[in-house]
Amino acid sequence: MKDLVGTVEFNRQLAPRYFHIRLRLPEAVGVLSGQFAMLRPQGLVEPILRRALAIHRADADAVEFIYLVLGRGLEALTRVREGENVDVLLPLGNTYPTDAVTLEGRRALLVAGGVGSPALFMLAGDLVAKGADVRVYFGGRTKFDLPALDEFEALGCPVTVTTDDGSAGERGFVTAPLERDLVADAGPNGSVIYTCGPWPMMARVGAIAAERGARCFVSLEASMACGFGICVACVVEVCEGSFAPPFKYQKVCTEGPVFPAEAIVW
């Protein structure tokens, strides 16, 4: 974890309240799928507090995060321009386990819903360069609600994309394509899911992989006001897959935010 300072290569707006940033940063950091960033822009007096947000792509000295403007902290974010600093804590949380796609090769069905998508990129990336079977199922509320479409596009593997409304790809759930195909073909080694979403997005996919006997993490995405163990604001119940007393919590920040689905009290 370090504390640093990125300069504002680029904030540039893809649609209705989602903006796409980019920070270089005075050194290299090792980033992993699935880890996340505690941002502020540099001299913001309030609100003080820093922003989680997943890491959506990572050179050796660069970062990108893609963000949905809710509230006052990230409204303040769309106003950095080129140039300018922000104060950036990373990288934190756990990544994604991937022995069974890339040792085992069972299949890796991704399954975004709207501003979760940014939480899945990197490892879709990662798992296309290392020769997965990938499968992306890509759903938002509206054809707005995609961000960074294009670029999962571009990996190269098949994206089935759905919006509530049907103004882009199928019209309905992100989970009736998934249910679906698993129906039809879950691979010839079984398939194991990953997912970042809304919290009943991520509860149906948990329970669909249940279903079909498949492997499913989630992303998790919380509020938080330190990023690391400390503030404990960002706890959420787990059982260990039991689903039965004695319950526990567990922080989003440092144990997760990637947990088995099953281990989620939804």
Second form
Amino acid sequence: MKDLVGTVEFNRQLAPRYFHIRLRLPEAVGVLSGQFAMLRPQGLVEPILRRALAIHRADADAVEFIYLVLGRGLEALTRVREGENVDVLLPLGNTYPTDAVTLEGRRALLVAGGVGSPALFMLAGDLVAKGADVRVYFGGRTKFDLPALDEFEALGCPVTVTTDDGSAGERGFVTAPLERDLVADAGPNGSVIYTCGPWPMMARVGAIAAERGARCFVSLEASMACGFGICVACVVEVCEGSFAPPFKYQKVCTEGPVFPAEAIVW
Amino acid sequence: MVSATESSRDPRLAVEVAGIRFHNPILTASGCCGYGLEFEPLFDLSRIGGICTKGLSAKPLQGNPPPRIQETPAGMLNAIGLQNIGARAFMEQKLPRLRDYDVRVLTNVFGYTVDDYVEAIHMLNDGDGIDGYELNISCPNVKEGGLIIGNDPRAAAEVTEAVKRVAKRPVIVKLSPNISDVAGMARALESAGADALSLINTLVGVSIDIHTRRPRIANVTGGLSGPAIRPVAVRMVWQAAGAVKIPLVGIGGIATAEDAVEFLIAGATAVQIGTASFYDPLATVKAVDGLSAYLDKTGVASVSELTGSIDLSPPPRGH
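Next block, the form predicted in complex with the partner chain, ref. the form predicted alone:
Next comes the full complex, this chain leading.
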């Protein structure tokens, strides 16, 4: 974890309310898939708190983020221009367990919902690079809610697209093709599911995984002030027995953001 | 990481509060620094004056259900609910590692009843490497009549006296700002034996989502912190300074050395930085360096000269 000043290389709009930012870092930082950062335009007075964003891409000395503008914090980030500075604390959080895919040869099913997709992009790239069997299921409300779909497609793995309104791909929820494929492919080798998206989507994906005996890891989002464990705000309720007692609330920032789906009280 | 040595320190920053020597007046605030060790990857803990831990209770506490925070103008509301590992686990798991650093450790202590406080203090008395206690008396439940300890000078004094009887270390009592008579509360605590006072804790607030009409925090009410509360905190430090002789530790929206200096001038001997560490994790060490720079620039000999130096003479004409 380092607190660095990143310099904006680009900060461009992808779709209504979606932006893509790339920051040049003053030093090399090792980033694992699933990790995140806390960002704030340098010198910003208000709002005070940094915003947590999943790391979409990481080179040796640069990181990229894709973000959906939901409030005044990320609204402020949209106004940062090329050459300007952003305070960035990174890398934060844990990573996805992938041994079952890379060592045991299980198929990886990545289920992305809207702006949850950046949290899965590095994982997809890593697994494809290692020769794993990767399939991506990408759902959005409309065709405008599929940020960086082209980047997933460029990886060369199969990408199944759904939208709630049918404006792109199959009409309906992303869980429909996922369930269909799991039924068709429920072989002895099984699959490992990785998902990030809206809470109800992840809950449904976790339930489908449990029904089909697939392992499932979820990347969670929560309101957080710090990102490194001192505010104790970003907690999620976990099932008894999934973590060492006494706590039923675990911090998304340091114990997550990746959790086994069965550990979460949905 | 190389630990800060005595020679690398600025002797002009040294202060003493409640008999505890701090090599500078910048402390972390309880609830905004975990157990201190969370900052290990970011800076050498020996560079700051002290660490005031997250509130510890005799037994572990689960805390409140989420959502626990909401950002507000120049601040935030929180209702964490004092989730903590308990005094025993703190001493076993955290304290030994804190002893690796030359930094004073204050354990913030929290309870629902007088007996809870006494039980926690009894446990912590055995901890090697604890320099003092800070009593969090802003909790909403006590044994008799549901009074809020921190709002009632008699209840607050009762807790302070009970803790002072068993505490083997200095006791700093942290004031709630949700009171009308700061001076009266400060005097009551001084009479009860408090070695110092720290102020302020958070201001109670509510934030409502106008679309769902639901409170934005599961606990409904939360504590307001951050730069928004700074003037309230400076006012209360100034009022307390006029009422008691024991030293004061200023808390409330401090983010920079300049903010810290404002509290010293109002009457504080040391300060705690809280919410600022959330958005600027290096805020404490930056403030230490900033205090040295302030002394260089102004020619003031030491930070202790600033304490209580507020100038209340009429402002010059034209202002």
